[in-house]
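Shown next as structure tokens: one chain only, the form predicted alone.
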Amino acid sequence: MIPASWFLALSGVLFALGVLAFLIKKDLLLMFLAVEVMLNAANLAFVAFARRHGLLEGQAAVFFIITVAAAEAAVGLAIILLVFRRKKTVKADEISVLKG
């Protein structure tokens, strides 16, 4: 049986990598993927805590986070697609204003 502390350590590493990628990368798609990695790291932490304490509330929270993440993915990708159609780039440095 793998201890819950290993899952929490993995969650921390994934979250740190997501934050680092979000701060370093300048491409909107990669920044979006970094946010998704951070959400998955939070989900892993919720499940690890729920497993450690034997409760189902953490797993219920993960269900709602996954639902919100799916909606966020659809809206986020639609916004990135619209920005690409208007500006012909997805580089965050080259997009200074989002006005038409």
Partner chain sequence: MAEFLFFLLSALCVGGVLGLILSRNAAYAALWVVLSFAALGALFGLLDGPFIAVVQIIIYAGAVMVLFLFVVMMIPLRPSAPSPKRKVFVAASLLLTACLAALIFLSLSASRGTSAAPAAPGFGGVRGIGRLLFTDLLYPFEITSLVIMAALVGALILAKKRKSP
Given for the second form:
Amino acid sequence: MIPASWFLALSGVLFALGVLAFLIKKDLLLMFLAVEVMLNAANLAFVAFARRHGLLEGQAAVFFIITVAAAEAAVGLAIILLVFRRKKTVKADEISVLKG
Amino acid sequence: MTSWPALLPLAILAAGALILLVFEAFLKSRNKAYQGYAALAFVVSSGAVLIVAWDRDWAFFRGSLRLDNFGILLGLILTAAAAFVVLLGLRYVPLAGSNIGEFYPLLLFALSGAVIMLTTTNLLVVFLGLEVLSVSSYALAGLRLHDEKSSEAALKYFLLGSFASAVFVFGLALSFGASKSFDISALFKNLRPGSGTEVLGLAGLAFLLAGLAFKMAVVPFHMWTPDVYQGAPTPVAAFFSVGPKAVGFAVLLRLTAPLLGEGLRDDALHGLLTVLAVLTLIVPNLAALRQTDIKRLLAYSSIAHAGYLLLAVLAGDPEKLVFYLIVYLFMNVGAFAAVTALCRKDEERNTIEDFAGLGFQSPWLGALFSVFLLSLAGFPPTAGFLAKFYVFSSAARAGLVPLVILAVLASLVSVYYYLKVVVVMYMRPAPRATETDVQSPALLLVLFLCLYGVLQLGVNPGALMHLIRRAVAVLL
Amino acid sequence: MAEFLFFLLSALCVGGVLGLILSRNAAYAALWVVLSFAALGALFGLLDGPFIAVVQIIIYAGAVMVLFLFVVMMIPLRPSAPSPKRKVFVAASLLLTACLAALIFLSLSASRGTSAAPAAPGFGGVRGIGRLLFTDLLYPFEITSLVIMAALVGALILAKKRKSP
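Form predicted together with its partner chain, following the form predicted alone:
After this comes the whole thing, all chains and molecules, with the earlier chain placed first.
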């Protein structure tokens, strides 16, 4: 039987890597993928805690997070397409009309 | 008490949004004004149900939906903000062209998300409400489809907002691990020293706070604010400046309220909030000094006001915080209404130079805008002064004297950039002879209601304070 | 055996995310993430969650990521030129992430839970989760419909083609 803390450690690694990827990636799509990685790290933490405490709520929370991730993906990809049609680029540092 | 009417405020808003969408699809009317009136009816009736529910403590879904007095009062702030924004939309939407027809349903969705967050003590529900609010906000920010600034605002709001949501979810997972439940009050029991999970619970709370801080626009999580306000349609920016901030602070109060009384003093949480407050008082007030765009200026101003609100949290005084939020609603929406008044067909006029000579061209508008700016700066006898005075004095009583001194200095700096706009309005001649706008009655209604709020609360806050006291009693 | 499986799947999972960070091509990056999420689904299986393991693989790795790939394919790919300023920024990001990781580990290791009790039979099955979704978690379940509706409307409005004004 693998202790739940191993899974929690893996979840921490995934979350930190997700944050790192969000910070250093310049491509909008990849930045959003990094957010998905962070959400999945949270999913893993939920399932690990569900196992540790014997509470099914933790597993049910994963459903809600997957739903939300899908909803965010729908809106987010629509926004990225909207920007791409106008600017013909998806690089974060080439999109900067707004500053000051 | 379990009773189904608890569902009504939310059900009216959600059903209203769907009805408006169906109308939009099947009625090919050129004039979209009926949508605005219908949206206003839905918002107002939802607010009316909230008023009826006062003191009744309706609950449903095994207590995960509960209309307690605190949630009701904050929900009323939000419905008032949304009603003002709908009224602003009545003038703005016809100017912005037909692309913006879905403005009202999306606004109703955003409002229902906010109401979900306010009327629960279940963190999973808070998260889902946050998502309803965020997802519709991203779309609202990008509604000016032909405007590249608006698309960029939507993009920035979406990227940073989804990042913040992910942080919030991770905090939710950690706090679930610490407290074995999604309930807010269960989290605290696990924060007490000796419970064995206090580090985990505290880390969870910190991640939750970081996620909320994005919504409240607190430094260092504020980067999106000026860009989004500048790019988003003006009424939408007005909603963003009040709605998510009020909701964020409400959830923050629910999270920290039991700690406010006792342990917040020497806690790690106290240190964390102090750092946020100091940064939020300094950074935006300096950044606002060199802005030339009125919406960016108001964005930095809204960040700065989050700093004063944080001061009230640190002082452990939820009453003054809620009072500040209500005053902030009136003066800020009033200011945005004045900015909306300047919009032309297919053109937002947002630079401070556009306001030159406004004080003579349309004396009423100039005078009202000046009052709102003076209130934001904190001049007596406006409500802005009283709200600041309350917060500062209760912080001083709580022994936060250095922070209060910093806050007073910050608001002195803020006087400069607010007055700069007033000076431009009255001292600078208009650059060209612009035709005088016929103002819409809806816009005038918003301006005068906000004026009434700003002046009335500045002179006579007693009745409202009484209500607030009864509302925050649920927290303690 | 279970330990071996855990380490294999963890390696796939972390490797997939590293692939996202290191690859310059958006399509490859998305495929790496698909691999990572599929491995994550298998890890859910190890944690007595057979049903969500399946859901994770079918919906997340399958549907959501394929949506991503569609969008990646719609957008012409173009490798980015590295700029000198980025180096400092990347270093700062690495430092920040290291701090974050340390913080997370501190908090996670501080919570030694009483683990190792074998799961009750049927834990994580469809029946238990389904019952939970329609009793205690009914309200969140209803709210998800609102989330999806708002997302649908928002996506339709923003992505629809329209005549330029």
